[in-house]
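Only one chain is shown below, in C-alpha cells, and it's the form predicted alone.
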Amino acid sequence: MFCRLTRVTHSMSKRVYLETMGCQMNKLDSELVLGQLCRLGYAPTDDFRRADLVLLNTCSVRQHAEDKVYSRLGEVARIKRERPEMVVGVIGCMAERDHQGIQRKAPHVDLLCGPGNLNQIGDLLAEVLDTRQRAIALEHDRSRRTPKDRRTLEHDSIESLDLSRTAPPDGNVLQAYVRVQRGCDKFCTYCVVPYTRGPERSRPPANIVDEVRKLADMGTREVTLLGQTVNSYLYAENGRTVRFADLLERVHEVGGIERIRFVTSYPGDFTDDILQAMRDLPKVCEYLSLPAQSGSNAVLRRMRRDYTAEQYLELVDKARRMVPGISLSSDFIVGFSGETEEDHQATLALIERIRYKNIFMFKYSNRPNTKADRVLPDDVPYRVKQRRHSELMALQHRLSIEHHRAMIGRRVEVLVEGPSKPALKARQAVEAGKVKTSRRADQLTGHTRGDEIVVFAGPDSLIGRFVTVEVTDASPLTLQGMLAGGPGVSPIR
C-alpha cells in the first residue's frame, strides 16, 4: 500500500490504519478519506498497533457489525493505554447512528464522524492534535421537506470529497467505486440507512461524467456506479429530468472505460428503460443485483418493500428477455418479525425459481430506532433463523454450482485483476523458501462481464487487460479456465 503524495511534509512519518466494514458505499468513502489523509502526508499501515491514527469506517445494518467495532476498539483501547498520543476515530454509520453510546463505552475515541461529514476528517484530526479533545462531525439534524427534485438541486456538503479523488492508496485504479446518489427516501421498517445517510440526493450528473474521465485518465478500465437505490437517480438539469438510463448513456460515453456495473437496484422502481440501455450500451454489463429480501407477500408488507413476490418475478422475467444471458445476485433477510415457516417455504421457491448466480443472506437481527424495532416483535427464534439461513446457503450452494457448471466449455471475456488468493500465498511461500517452486503462482484471477469469479494461469503481463478465457471446471464461487487460442481468437486486447 502506497500514497501519491505531491509534496513530503513534516507528517512523513505519521501512518494510518483505516480498517473497512459493510458495503461498497464505505468501501469508497474509506478510499476517499485516506486520499485525504495521504495529502496531509499520512502513510497507510496494516498494523492498528504502529498506527499514529486509528479510523474504524462502519456499518450499522447489522447488530453482529456493530459487535465487530466495538470487539475493535477494545483491542485498540489497550494499545493507546501504552500509546496515548495515538488518536482514535469511529466514522460512517455506526458513528452517526449511535454517536451518545461509543462516547459512553468507549471513551478512548477522539474523533467522531458521520458520513455525510467525511469532507472534514482533515479539520477534525487537526482539532483533536490541537487541543486533545474529542472532535466530532455528524448530521443527525438533517431535514427531510425539501421535496426530493429540489434536494438534487442543493449544496452537497460532501461533494467536493468526490470531486477532489486521486489515485487510491494502493494505486490499483483498474476498477473504481463512482457514487451517483447519497442517502434513501424508502424506509424500509428494518434498515437504519434513511437515519445514517440521511435523505436521496442524486449528485449532478456532469459532475459524476467528470470525475468518470478523471478515472480513466488515471486508467480506469471499469466503473460501478453507487447509490443506495441507484436506480432511482433523478436529476433537475436546465428543465429537463435526468433519470439513471440517461446518466448511463453519458457515461458510456467516456473513451477509456470498457465496462459499466451499477448497484444496488431497487426492484419497485426498476423501469424499461434501464433495461434498453443494458441491451443497447455494449459498456454496461448483464449483471443486475436486485435485492428481494423475502419471497413473501405478508413479510414483504412488514417489511414495507413496496412491491408483491409477482412484481419481482414479473421484473426477473422481464430483465431476462430483454437482457439475453443476464446473471442476477440478489439479498434476503431470515427471521423477520412475524416470519412463518410458509413464509420461509415461499423465499426458497422465490431463490430456485429464479436461479440466482449468487444471493447474500443475513439472520434479522433488529436495529434500534427503526420502525420495526418500534412497532414489530424480533419474534423468530435464533435457533430457527439459523436453520433457515442454513436452508438457504444449501439451496444457493447448489444453484450456485449450477450456474458455473453450465459456463464449462464457453469463452468468457475476463478483465485481469492480478494473481489470485492462492498464487499469492504460493509466491510467499517461494519467497520465505518454503517451497522452490509452487505450481499455483502463476495463477490470475479476474471477472467476467456476469461478475463470475475465473482463475486460469498466465503471466502478470496480463494484469490489467482483457482476455478470452475457455472455462474448463466449476466450483459454488468460482471458474477454473484456460486461455482460448485457435483460429480466430484474439484472446487478449
Given for the second form:
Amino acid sequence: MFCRLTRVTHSMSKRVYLETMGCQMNKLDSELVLGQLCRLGYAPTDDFRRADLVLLNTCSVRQHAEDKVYSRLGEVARIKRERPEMVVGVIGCMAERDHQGIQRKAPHVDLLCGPGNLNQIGDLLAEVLDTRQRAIALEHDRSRRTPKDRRTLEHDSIESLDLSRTAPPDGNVLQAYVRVQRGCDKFCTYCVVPYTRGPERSRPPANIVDEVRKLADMGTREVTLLGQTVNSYLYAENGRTVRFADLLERVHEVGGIERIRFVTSYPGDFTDDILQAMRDLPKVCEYLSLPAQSGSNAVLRRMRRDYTAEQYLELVDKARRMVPGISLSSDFIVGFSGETEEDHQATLALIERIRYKNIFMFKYSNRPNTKADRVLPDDVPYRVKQRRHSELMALQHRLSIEHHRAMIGRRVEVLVEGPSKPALKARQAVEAGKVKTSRRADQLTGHTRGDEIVVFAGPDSLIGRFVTVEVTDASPLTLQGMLAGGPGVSPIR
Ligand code: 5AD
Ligand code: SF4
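Switching conditions: you have the form predicted alone, so give me the form predicted together with 5'-deoxyadenosine (5AD).
Expanding to the full complex; the earlier chain stays at the top.
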C-alpha cells in the first residue's frame, strides 16, 4: 500500500492497518477512508502488529465473513494487551448490523462506524484519542422506508469530502470506482444489505460527473459506476428524472475517460434504454454483471426476486442481440430454503444455456432478521449445499475455458495495468539475485472491454496505454497473447 500524501508528512507518522472484506462497495469505502486518514497524517501498513490504528472494514452478507472478523479481532486483542494505546475499529456492514454483539464479544474495540457514517471517521478517531472511550456512529432504523424523492436529496456522505478523490491510497489511478447510488430497496428475502446499507439513494448526477472529471484529470482512463442495483439509478432534477441511461450519457462526455463499466445490475429493472446506451456509447464496455441467483422460478419467488428464469433469459437474449459480443457475469446462491434437486438442475441448465464468462457462487447462509430468517427454514443440509456448489463450479470451469478458447486468434483491446503477478515475482527473484534473468519478468497484464484478463509480453512503457493483443492461448481465468504487430508496436491510445 502506498499513500502519496504521507510523503509530505512527518516521517514518524502514525500507522494504520486497514483490512477490507467483502464487495467492491467496501473496497471503495476503504479507499476513501484511507484517503481521509492519510490527510490526518496516518501512513498505511500491511502489518497489524505494528499499527497504531487497526480498522476492519467488514461484510455481513454471509456468516463466514463475520466469523473471519471475530477471528481477526482475537489476534488483534493479543497485540492490544501489550500495546493498550493501539486503537481498534470495526467499520462497515457488520458494525451496523451487530454493534451490540461486537461490543459484548470484543470489548477491546474502540470505534464502531457503519457504512453510511464513514465521513465521520476522523471525528470518531479524535474522540477515542481524547476521551479513551468507545466512539460509535451508526445509522438507525434501517428498515425505515422514506419516499424516494426525499432520499435522492440526501447529501452525499464520504464522497463530498473535499479531498476524498485526490489521492488514491494504492497509487493506482488508471481504474477507479465511482459510487452512483447507496443502499438497496429490493429486500430479497435472504439478504442483509438493505438493513446494513439502508434505503436506496441515488447521488446527484452533477456530483458524479464532477468526481469522474476529477479522476480523469488525475489520469483515470476507466471508471466503474457502483451501486447495489446500479441500473435502478433515478434522480429527480428540476422536475425531470435522470435515469441510469441518462447518467451513462453524461459520464460518457467526460474527456480522458475511455472506458465505462457498471456493477451490479438488477435483472428486474433492466430497461431497453440502458441496452441502447450500451450499444450507442462507444466508451461503455460490452460487459454486464447481472446476478440471476437461481434458475428455478419457485426459488426466485421465495427469494423475492421479481423476475422469472424465462424473463431473465429473454433479457440476456436481447442484450446479446443489441450489444454483440457482450460478456456476462452472474451470482448464484445454492441451497436456499426449500431448494430441491429439480430446482438445482434448473440452475445448472440456466448457466449452461447462458454460457457466462464467469460466475460467483455461494452456499446459502441464513442471516439474522432477514425475511428468510423469519419465515423460511434453512433446510438444505450443509453437505448438499457443498455438493451443489461443487457442481456449479465444475460446470462454470468448463464454460469459462470454452468462453476463453473461443477468443483464440482474435484481436482484443487491452488497457495495460502493469506487470502480471508472475512477472512481479520473477522481478523480485532477479533483484534478490536468486536467478540471473527470467523470461516471465516482462509479462504485462490488463483487461479487455469484456473484462477478460490478458497476459502478454511487452515493455513497461505500455503501462496505462491501450494496446491490441492477439490471443494465442486460453485458460479458465486468463487469455494469453502477444502484442499485435510484435514487440515495440505503438499503443492505440
Ligand atoms: N447467503 C449466501 N449468499 C448471499 N448473497 C447475498 N446474501 C446471501 C446469503 N444470505 C450473495 C448473492 C449476492 C452476492 C453479493 O452475495 O448472490 O448477489
Ligand atoms: Fe441484496 Fe437483493 Fe439488494 Fe442485491 S438486490 S443487495 S441481493 S437485497
